[in-house]
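This document opens with one chain alone, in structure tokens, the form predicted alone.
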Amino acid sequence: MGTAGKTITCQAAIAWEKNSISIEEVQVEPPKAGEVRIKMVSSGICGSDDHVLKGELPMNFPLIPGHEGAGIVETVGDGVSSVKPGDKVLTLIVPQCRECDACLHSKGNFCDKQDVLPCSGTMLDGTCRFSCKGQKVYHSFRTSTFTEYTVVPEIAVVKIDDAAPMDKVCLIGCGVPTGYGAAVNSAKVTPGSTCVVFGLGGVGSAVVLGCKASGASRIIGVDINEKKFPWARALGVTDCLNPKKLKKPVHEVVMEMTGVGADFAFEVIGHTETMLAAWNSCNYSYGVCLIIGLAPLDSQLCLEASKIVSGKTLKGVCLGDYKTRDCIPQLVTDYLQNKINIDPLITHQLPFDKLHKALELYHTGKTVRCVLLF
């Protein structure tokens, strides 16, 4: 029988309250008018996720975490005409309305209707579509990717290439543009420059392939975790800090290696300690400082205001500057063309009953990417 128009009983991770995840047996509702449910093949365990569970952003609870994924619609709501049942797509953390301001500007791409920071955690509507032994289940930022099912706003999503392996291009709904993008689209980094990566993780890993892409010649990766660089030398680092074994702060030893600061330094963590350390690790005249890492709510960024008139830049970058259902499509296409390859990024693939091990690969740092598989 089929399942369209009807409740779906399936397996999904529900986060009761902070830094408590479980997987439980939920009801996902049929999609309503301009909503996608889909049935998820593959979801990536991104820093964003950790940030909802452990409290940081102002979310409700319980929800279902999760937005880094792939999966293939199983039905549509009224009014839906982007993508049909059978299409393979990717949930978008940051939709594409193309009614907005930011979606109508040339050079805007955080969607004015996403209402993410702080997340309702509800549909377009105002209401939910998961419960959970007869409580209803809060969406995270509208896609909730770990559940065997999941329903989206269509804004929410896009259909990619049938030819797109789904346990691996999870990862070009979120980690690869973002850092990628941030390097080859917001920063736009030349041949010949020398680039510096604070935090080498998933994002700062893709980072990583974009300025080795656009031609760095020099890629100093920072981090606390040294297992991690192996994994970034083998994308292109040349040179690894750790930032806890060097005598001075770390953007001076950054001035010392290059002489002149760097053309372009990423701050991939989210915390203002290492945003002020990449903005001072930038060349005074003209380094171009991108902050990609999502920091809380509360946290305040303080420059020195004499430092911001001598010419460098700052600038804030979401999801690499791609306007999400016009671009990330093209990602994948090129991704099967083999012009990036991002199968470096997937450190460890485990079915979804091991999302706890997944976890814990995570907070100790042994993975880049981890993979849940439905």
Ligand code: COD
Contents of the next structure:
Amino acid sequence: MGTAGKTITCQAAIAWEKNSISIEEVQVEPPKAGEVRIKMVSSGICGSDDHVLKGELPMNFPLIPGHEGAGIVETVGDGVSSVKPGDKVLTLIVPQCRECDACLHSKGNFCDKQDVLPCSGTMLDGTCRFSCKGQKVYHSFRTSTFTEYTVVPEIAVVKIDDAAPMDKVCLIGCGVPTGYGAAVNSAKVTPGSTCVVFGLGGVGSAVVLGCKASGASRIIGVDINEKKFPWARALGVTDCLNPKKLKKPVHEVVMEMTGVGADFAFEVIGHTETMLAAWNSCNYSYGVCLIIGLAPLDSQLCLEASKIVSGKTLKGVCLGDYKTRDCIPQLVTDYLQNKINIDPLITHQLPFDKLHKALELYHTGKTVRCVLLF
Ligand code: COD
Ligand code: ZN
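Can I have the other form now, the form predicted in complex with the ligand, not the form predicted alone?
Once more the chain from above appears, this time first in line as the rest of the complex follows.
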């Protein structure tokens, strides 16, 4: 008995309100036109999911969290042509519609059809495909990967190589392009350069991977959680700094260590204070500061305006500036060809029913990336 055209009942994590999550039996409707239903195989737990769970993004509850997913296409809706049942796929927090201004511009990648800013919690037609106990359940980032089955718009899903190990490649749906791509594709880190990375979580560690791959000779890692330092050193960080243990502001220490400031600074936390610290750690003339973290929605970044004229660059970046459907499959192929090694980013893998344990590991700062397996 196939499941095509039928509602599927399965297990999913539901965030009922902020800081309240439980695994429940849910109903997942068949995909509508332009949509894809996916049987999940793995999902990373990313810092952005934590923003959702804490209610820091204006999202509708109850919702199914998760966006960094790998799975197998179960069925497709009318008009879907880029994937078919049985394909291995990744879900994409930033879709690529190939029609909007950002998609049509050679440099743009923040597709108008994304559901990050602002968040609707629905599919593109404004309705939802999930329900639980008769109640409508919202999507998160139009992906919702903490579930055995999900429904995603075709523009937010991409086919990957048949040989991809599905318990690992979920990271290439988000953390790897976001971090590695920021270093390699957006900043274009140069050989012999000095980089400073603020935040050594899953995404910051992927930035380190990209700096190392680009030939940076010095990579300074900054984090308030020293449990991250051994993992960071193994990836290529040469100097670790804990701002809480320094006698002066971290940017002053970076300036002293480098003499002239960093060539490249990356903020991978999402706080305005660390964004300023990253900016102030850069060389005043040619330094490049990339902001990856999402700051609180009502916050303002206040820069000393007279310091901008000297030439340094401040740039925001999402998903490594990659046009997601065009570029992400190649990152999977690069991994399969040993050109990128994402394995050290995955410090834990747990079955989906151990979700609470996985979230506890994340919240106590004991993981770089924990992957849920379905
Ligand atoms: N100073 C130094 N380090 C800090 C501080 C601080 N004040 N506060 C927290 N940290 C460290 C934590 O100890 C942790 O190691 C790290 O910062 C954050 O890591 P994670 O694992 O919690 O989060 P990531 O790496 O999965 O995600 C970080 C993002 C900044 C990407 C995320 O939080 C975010 O803002 N996402 C939205 C923006 C974005 O690019 N989204 C697209 C892909 S998700
Ligand atoms: Zn993410």
